[in-house]
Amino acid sequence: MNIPVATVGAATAGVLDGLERLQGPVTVVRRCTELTELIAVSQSGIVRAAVVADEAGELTAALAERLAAAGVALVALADDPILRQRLEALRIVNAPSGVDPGALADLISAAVQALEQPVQDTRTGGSNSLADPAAAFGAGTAAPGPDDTALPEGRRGTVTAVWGPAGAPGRTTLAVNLAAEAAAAGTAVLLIDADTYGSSVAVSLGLLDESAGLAQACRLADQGLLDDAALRRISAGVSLRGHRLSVLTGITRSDRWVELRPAALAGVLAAARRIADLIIVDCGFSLETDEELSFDTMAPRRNASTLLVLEAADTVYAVGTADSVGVPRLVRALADLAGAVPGLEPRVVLNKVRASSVGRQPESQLRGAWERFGPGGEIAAFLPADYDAADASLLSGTALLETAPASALRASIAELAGVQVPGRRRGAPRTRAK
């Protein structure tokens, strides 16, 4: 197997001369002067691996993802222990700058094979079966990634994504109150606002959103600097009945969506699993991938963060409005979801259930319509329309359990979250929308 390689950095000169003397399958075909040139060469399709030395400190998760998308394996040469630790956190294969040429050739070959190895679905708990090619060089244990199961103290939090089609079906209301109910019950919860079109978690909880906590976390993750302490420091705290709900607020303007790159967001989710038992993510509505049809196929994709969260989630709630517009819209959106994320089985939630929109006994009417026209499966929950309670909660900047603890909407969401509401027996009939 011939492996053409491009390099950047004067420090690679000696090692690369040794590679050429080996006359093996690894061949240096291009020596670049800077990273931008290396990226251009990688996207041209003439190389299968890239070796970076002097500019290893400028490597990021986004750049590594860009090279991987072009089919180019990345190897960094560095001697600084701190830099090598950061490269490990980014899962970038690395070795000392004075590595033996033969060992470097083996490292490059292993990195190329690892890149070509198919990755299993993250929801099945699978991962790449190849061993870490950097292990032979004493690089240490890499920082846990999205597929890792062996996390500190045995913790591996579960990710719940709240998604729904366009038209304000109540994604944020459900995400915020699911998180609030779980947090108030004593669960360590991290609520993440990953909506790239209209983030509103901060407003719903009365938080100042100038900081854009998720964008900050993504920047650190992109540089391999997001550890557990940093994520806890960035997260805002909301007190709910003596318990803390941690929140990563969303972007403050919709044009900042480019800050939520998939590789960085994957790092944030991996760190979130280590510090929280439950991670609830409020997603954007769009699943379109039209950006991939543009001239620059490596350009950032606005909906990539939503797709990544849906693929990584352990549970997905698909929220739709319970009326003649919202239900058909949800049915079409679920078909799009099945095409975008094959194998996903979302739990359907119908929100704003009321007799005035569907007739008497609205739950029965909706269930019958779903059985006839829906894509199959049962409806997980019916959330009654309680506009007074929802408005009071939004006006107060807190969750329903604080402003309307006795409301039917709060009781239904608590039941969905698996939380027993005082004074109401689990499984008891819910108050019907009138």
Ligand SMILES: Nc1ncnc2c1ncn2[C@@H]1O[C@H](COP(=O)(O)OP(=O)(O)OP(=O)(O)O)[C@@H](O)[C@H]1O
Contents of the next structure:
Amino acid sequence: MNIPVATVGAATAGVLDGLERLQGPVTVVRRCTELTELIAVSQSGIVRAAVVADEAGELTAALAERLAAAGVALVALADDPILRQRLEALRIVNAPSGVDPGALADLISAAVQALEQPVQDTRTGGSNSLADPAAAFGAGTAAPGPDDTALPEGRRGTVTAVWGPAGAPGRTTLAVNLAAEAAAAGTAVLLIDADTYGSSVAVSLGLLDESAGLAQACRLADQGLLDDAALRRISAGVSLRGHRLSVLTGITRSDRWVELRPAALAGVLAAARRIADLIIVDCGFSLETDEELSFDTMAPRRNASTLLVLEAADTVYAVGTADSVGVPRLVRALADLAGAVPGLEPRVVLNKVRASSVGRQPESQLRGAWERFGPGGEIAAFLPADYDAADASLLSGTALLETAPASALRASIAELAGVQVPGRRRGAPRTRAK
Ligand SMILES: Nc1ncnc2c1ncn2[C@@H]1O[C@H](COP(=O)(O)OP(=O)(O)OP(=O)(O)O)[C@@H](O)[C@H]1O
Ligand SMILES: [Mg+2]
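For comparison with the form predicted on its own, kindly provide the form predicted together with this ligand.
Full complex below, order starting with the chain above.
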């Protein structure tokens, strides 16, 4: 196997001459003068590896992902120990600039081979390089959670994604209140607003910050600089019954969606798993793979972050509105989801359940309709419509457990979160939706 390679940076000159003298497995087919030229060459399909020397400081996760998407393995040459540490954090293969040409050839061959063998998807048993962000960004070391509780060595927090079709079915309400219930019960929770269309977690929790914590975390992850301390610093805190709920707020203007690049978001999730027991992600609704809408397959993709979260999540809730528009919409969306993320088994949640939209005994009506027209599988929860509780909670910018602790809506979400609400027996019949 002969590997065609493109290079950039004058510092590579000596090594490259050595590589050529090897007449071995690597052939330098292009010496580029700048990084942009190297990227163009990589995307043209004529090389399978790129060696970056002088400009290694410019490398980011997004760039590495772009080259990987073009099937080009990346090797960086750098001498500065801090830069090499950053490259390690980004999982970019690197060596000192004075590396022996034979050793460099071996590194290039290994990097090409690694690119050809995608990371094993631990959830579905399939293989998908996006499926395990921790594998791409290093599993990390055990570290204290947001509640300053030390996680046992090697433990990774679990990721729960809350998703659902267009039409405001209640994704944010569910995500915020699941997170609040778990946090108030003492779990170290990080709530992430990754909705690239309309973020609203900050306002739901009365956080007035405009700093878009997730965008900041993505920027650091892109540069390989997101360590546990930085993630804790960026996260906003909400105090709930003496416990802290950590929050990465979303992008305040939806036209800033470009900042949530999937490679960086994968890094954020990997870091999040190190500092929290439970990570809850409020996702955007759309699953359309944006490259179908554009001829530029390398353009940033708006829905890629939603797809990445759904692939990485341990649990996915699919939320739909319990009425004659919402249910068929959810059924179609679940078919799209099965196509976009094969093997995923979402937990279906019907929200705003009310007799006025589906008739008397709404839960059994909905269950019957689901059996006849649904994609199979159970409905994990019916959340009652409770406009007074939902409005009061939004108005005050607090979770239901604070604004409407005795409401049926709060009780149903707490049950879904596995939290026992005082005065209610676990498994006791839930308050009927009116
Ligand atoms: N069970 C419920 N009963 C009454 N109102 C509800 C319920 N769940 C959510 N709502 C209200 O419905 C509206 C939409 O909810 P939410 O913002 O959670 O939806 P979403 O799916 O995140 O929407 P978006 O598309 O804007 O992200 C809000 O006003 C919320 O208070
Ligand atoms: Mg929302």
